[in-house]
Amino acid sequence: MIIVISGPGGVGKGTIVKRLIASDPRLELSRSWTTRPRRPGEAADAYHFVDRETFERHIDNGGFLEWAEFLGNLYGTPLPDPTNRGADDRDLVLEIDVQGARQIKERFPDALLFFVDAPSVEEQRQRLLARGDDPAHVQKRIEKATEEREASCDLGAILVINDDLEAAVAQLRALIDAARCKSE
């Protein structure tokens, strides 16, 4: 199963995928790639940071599930690597934006969409301005954050609010849980 976890910037996403892959041997994380420049304190692991030119030729040599540009930033979701998979049939998780989350709808329809987001746009201000975003591109965030709570919407994508850590990983893991119970 492909499992899409996609919402504006600072609503947790990442903290909840984090709890979600720790609490679950049967979900594997693919790692995305991007061209936008770590932040400081970012783990080197968050993403598989490239300069464009490579990401690019990446793109050219159909390397990626699904990609997109955002705020001038490129970010895209490679092909699982086949041997890395193993025998046990894990679940994929994709931390991705909507455009992203679009884009594996259209190639796998029975894909899990959820859309987490923030209680209220200023929580996300202050969640995006806590971990050291640039006031202007906390701006830009929250005025992007409208058009993808719309999109999500036309995907069908499964809301989540993120206003209790626990209760949001709780919530996931349930919806999960009972997205396999059907397709067992």
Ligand code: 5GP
The other form holds:
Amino acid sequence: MIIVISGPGGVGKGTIVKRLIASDPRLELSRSWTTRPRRPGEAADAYHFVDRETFERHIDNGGFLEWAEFLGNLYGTPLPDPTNRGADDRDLVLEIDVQGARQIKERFPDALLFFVDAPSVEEQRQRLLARGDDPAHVQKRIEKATEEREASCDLGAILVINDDLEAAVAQLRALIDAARCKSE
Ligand code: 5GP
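Which structure goes with the form predicted together with the named molecule, now that we have seen the form predicted on its own?
Let's see the whole complex now, leading with the same chain.
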């Protein structure tokens, strides 16, 4: 099963995804490629950081399951490694934007789509500033979030509000378990 987790920047998606992956060995997180520079304090393996030329060459070689441009940077999900043993029993988790979610939904109609959102726009703004995003960039991300909410609704993604971290993770786990039951 492919599980897609989208949501605006600063809603705590990354933390939720980390908890989710740590709590279930059947879940495997896909590591995206990006042309965005690494943020101060961001883990070196948060993404496969590459320059635009390398990214575009990988597009031309058919190396991505999906890719999209988000606020001026390219992001993409690499094709899963076919030599990864045990991958058949695993569910692949993609933490990607809604443009990517749309491409995955077209390619894999059974994919499970979630949209994680903050309890309020003000909360989202505070979280973005707290992680060190540039204030001008924060405003762009907030505006972008309105578009993303609408697009995720069109896609039929399941909305999860990250008000309480543990509750949000538990909700996602329950929905994933239910989807597994149905597909097995
Ligand atoms: P950030 O710069 O905050 O790490 O990510 C910006 C946006 O790009 C987020 O919405 C994030 O989910 C999305 N993103 C990360 N990796 C991918 C990817 O591989 N494909 C797509 N389409 N979006 C991605």
